[in-house]
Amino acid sequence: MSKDDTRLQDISKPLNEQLVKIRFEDLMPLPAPFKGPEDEPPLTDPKPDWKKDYVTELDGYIGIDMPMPKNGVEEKELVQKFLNGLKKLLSENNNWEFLQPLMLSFEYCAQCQTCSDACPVYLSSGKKEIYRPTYRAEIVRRIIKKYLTKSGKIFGKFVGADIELNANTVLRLAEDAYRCTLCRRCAQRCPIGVDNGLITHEIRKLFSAELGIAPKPLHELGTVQHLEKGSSTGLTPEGFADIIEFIEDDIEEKIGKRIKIPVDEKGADILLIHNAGEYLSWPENPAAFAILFEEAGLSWTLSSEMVGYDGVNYGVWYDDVQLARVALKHAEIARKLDVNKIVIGECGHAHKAITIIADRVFHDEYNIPRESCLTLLWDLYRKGRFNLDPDKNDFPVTLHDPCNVVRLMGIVEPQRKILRAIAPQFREMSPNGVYNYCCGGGSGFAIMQSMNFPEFRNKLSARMKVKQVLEAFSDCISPDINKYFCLPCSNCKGATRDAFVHYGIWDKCRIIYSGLVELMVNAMVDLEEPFVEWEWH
């Protein structure tokens, strides 16, 4: 791996110089059937027009479609807004939700770099400094020391206050905050629990709340569209109704039985909330839930109300206010339907948003019980509510552990117990469970398609997951053998779809990706035809 001489202070360099350029010889090699760079698409340079209007001087990639300041006045305004936002970030009145863990992470990091070898982006890049978990955190730490402490103002570089705060620093830092998937493997690896993922989240929050800077797919096309149209995908209540009818027709065609999917049923036990991406891209997933819930005889419902049919909450990645707006709407809908609990479908960041983070904004009547579909499904299975034949799933299967379900929430065994029971050729990735790697689409990356950002995601943030999948199926990698990559998360499926297309995984290896519930339905004894379809989609 090539030496990277990038220094922390380089982030302040003039914007005519790119700090890092990704080269094939630096990238982490992929296992068979890949032999070298010739087996994957080439790396590209940013287009000249992009360089005029956007920040490409970090690593050549554009995660934030953020226009450049047009003159010196706008540059000064940008820097001042950043500094004002930084002060608020460190204020209990303005950041009561996360101030304590943020300050602990700022103050106690020993720069031992133990976390670095836990980061999939850092490792995949060939250990480029700008992707090191401590890089952006240390920059902010030194800015705080230089501009917001007496010792830093007096002694400067002698006490580590040596980062020049200018427009170049701010613009590059904004981009660098979107080179981390917030998987929090770094926090897990740290001997004292310093959370550089949290620091990165707080940097994003600063840019969003104080400077109005956030990726359009997360903000304008994410949370704003979710609240205005009903879904971050743009799916309206009318469109949702049409899709439910389509799913009912599809279920009848596949299993020979019509299942009426309950919508807006007051007093049901469960409100099931899916990621709306499932309805549009993978309708077989909500169909499988409907089949299983019908088989188990559950009292459940979906909601057709605005926001209620989409469990996505992209505010969790960049803005606490947007998070609260969506989360409270979900709780409000559950109260109106008078359900006993919310069950979250196969979506990792929806798990995080409405179960863990929403606890900071849910109080009293809004604090409705919430449960993962994975624990519910295992409970139903172990009680004998499904009649399943594992021989129907006699093909190689491996499992991805969504970061926000497994590492954050500790839901490790339920999905595994089901797979061990219904998939005779199930094999684990290495590492797995709470040590598993991010899909590469975490923190909103899966939907960020601006300019050349998909190349960053496919070449760097998703590269480790592609490597894991290939290694898990190394004994049957031939395209003549059907293989199933189980992904119980819609966001992870989106990232995997793009990565598999990028690397040509279907043609080279014949691996399909889908959820856990589809595999469960495929094993149902009463089904005459397979539910899983061996084709690329």
Second form
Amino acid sequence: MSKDDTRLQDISKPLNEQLVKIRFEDLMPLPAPFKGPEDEPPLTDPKPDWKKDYVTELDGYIGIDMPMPKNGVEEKELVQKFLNGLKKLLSENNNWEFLQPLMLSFEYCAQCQTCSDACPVYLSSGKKEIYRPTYRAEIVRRIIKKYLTKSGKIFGKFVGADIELNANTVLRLAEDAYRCTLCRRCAQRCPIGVDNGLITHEIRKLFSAELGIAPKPLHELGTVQHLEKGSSTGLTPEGFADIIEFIEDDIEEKIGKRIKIPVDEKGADILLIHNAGEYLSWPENPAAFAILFEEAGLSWTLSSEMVGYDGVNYGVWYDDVQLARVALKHAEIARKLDVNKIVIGECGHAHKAITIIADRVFHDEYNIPRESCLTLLWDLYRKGRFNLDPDKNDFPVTLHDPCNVVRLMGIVEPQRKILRAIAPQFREMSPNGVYNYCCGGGSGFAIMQSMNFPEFRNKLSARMKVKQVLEAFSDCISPDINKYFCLPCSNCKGATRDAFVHYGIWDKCRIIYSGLVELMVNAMVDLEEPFVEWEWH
Amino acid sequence: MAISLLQLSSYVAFAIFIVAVLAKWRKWSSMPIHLRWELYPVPHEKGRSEYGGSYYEEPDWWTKPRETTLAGELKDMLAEMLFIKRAFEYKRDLWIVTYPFHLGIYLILAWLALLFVGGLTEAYAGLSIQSTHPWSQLIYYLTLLTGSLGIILGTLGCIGTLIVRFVDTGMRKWSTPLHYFNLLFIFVVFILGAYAWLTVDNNFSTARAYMTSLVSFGSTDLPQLNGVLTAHVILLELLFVYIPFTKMSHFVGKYFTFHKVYWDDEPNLRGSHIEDKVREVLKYRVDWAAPHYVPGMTWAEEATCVEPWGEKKEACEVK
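Given the form predicted alone above, I would also like to look at the protein as it appears in the form predicted in complex with the partner chain.
Time for the whole complex; same chain goes first.
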């Protein structure tokens, strides 16, 4: 492993220098069947022409795929705007949303670094300093100290007021805010309760809300497109109607029975909201929900209204007001449909966004109960509403815990209880539950596909999860045995799909990834043919 | 008898400490409600905290009473306060030194409390702590025990913490001179205390006599303090004044980070006091400058009456 001499102050270095370069020998090794560099794609350098418009001078990767101001006058404006934003971030009116947790985290970090080894990116990188959970947090803390406090002005470096705020600092910091998956595993370890994940979230908010800087997949093609066109995928209401018809046909073909998927059924008990990515990439997931809900005899509906058929809320990763705009739209649709509750499909961040984070945005008629599909499915299972045969799932299965559902929401057991009941060869990965590792696609990484960002995700943020999966199946890693990686979260599936392709997991190990409901339907006694298809797609 | 300058400085230092800690508490507790940001395991989740579960595992959770347990919170709190559990589990090489350091501080606080009790006993009950009365004996030996152990553990722990901060690459690179100053400050107080204990005040009778003079507000004799003891008292006073204004006041912040952030899972139910607070914060005026904001509108207006790209909607009902 190469020595990393990067210091906090290096963030301000001129932009002709890349702070960190990832080398293969630094990366955390992967278990069998991986033996060395020859078993995985090589690391690449950023293309020289990217440097003109984008910030490659952190680690060579580009998370923010919008042109950045990198010349004279604009740079001064950038620094001033950053400072203005920082002041607003620390003000009650602009940031009541997280002022107290943020200030607490700024005030009390003792730099003990107990959190560092919790971070999968830091560990996967071979412990590169810029990925330490404390790195970006401490930079902002010291900028505040130097530019916004009297003690910093009087005592200077003695109290840590030693980060030069220039355009290089701002630009590199913006990129570094997109090197953390916001999984908050680091926060679990802090003896004082300092939350570096939150500080990263808040840095992202500062850049978005004051400077208008955010990755396009999150903002322009994310929340803006979601609210403007109906879905962050670009799926329109017309397209949604076509897909529902396709899914109904597909269900009929698979189970020999046509199910009418309820859409816009006013007065239904449940409004089910899926991540729209499911309709486009994994339609078998909403199909499986329809089959199970039909079997259980539930009163439920989907919405075909713009925004209502896409449960994602990318605002949760970078901008509270954008989050609220999407969440309130979801609530409004539920109110108009007069449902008793919103049930969130297999999407982790959608769970957290509408249930936890937006909980203190809703009030009065918009404050409609929200429930996890995992809780509902377990309840239906234990009440005997499904006729399932576990022998149909007699293959090795392991489970991923989406951070947003488990560590950040406390839904741990329902999905496990189902798996223990329907999958005889279910085994836990380690660590699991609330101490799990992120899939690597958290905080928007799963959908950030510009330039070389996928390489960062596959090599660094998803590497730990790939390692965990391989270890969970170490007793049956041979490609002769089909194995099932259960991922009850769309974004986790997206990140895993890309990582599995990157590492050639299907060919090397015959592991497929899919949701929980697919596995449940696969176990249905009435089904003549398996629902799970053992092929890569 | 008149109150000496040294005694006066002790009262002032203690008063500043109390007022500053209360002010800090007030600062944190008067901040507006924030969005939920809990982190599991949440130890008050009855029957679920062991594996990190929450009430969201309960079907139709909003129709059922929340089951919480204070014992769960106390267990987690005490494990962290008394044993620094997270450092033990996740950074053992730091824990080995920071635990005795913190334990030393706790014991010195207990020692100060025992000196205070001893002082009250001597000043107002007329009972000498060096007498054979059972109460006196109890206070005498407890004072001796906590003081001796506190000085030893605190001094060694402080040295160890300084060394680890310097030797551990991550900690050294991220530490400011202030981190070292704070530790050195505490070390000097400890080492002066240790020197005084070993040389002139083996059974803490001088320390108790000084405390007695304080609690009696000058009506008992001020003991003769040599240069070392005087310096120790003054530095201890300065430390008390200094701590609330530094990271070392994390004993205050820690309550809020855990109870008001990590463990704050109180749902916003219809008609609840949380809902009232939400209505209030949604009235805050926002002046973010990015294109998708309209500066000067309330938070609720920003969320409902502005198009996602920043244009104000022509007609809009604020939600």
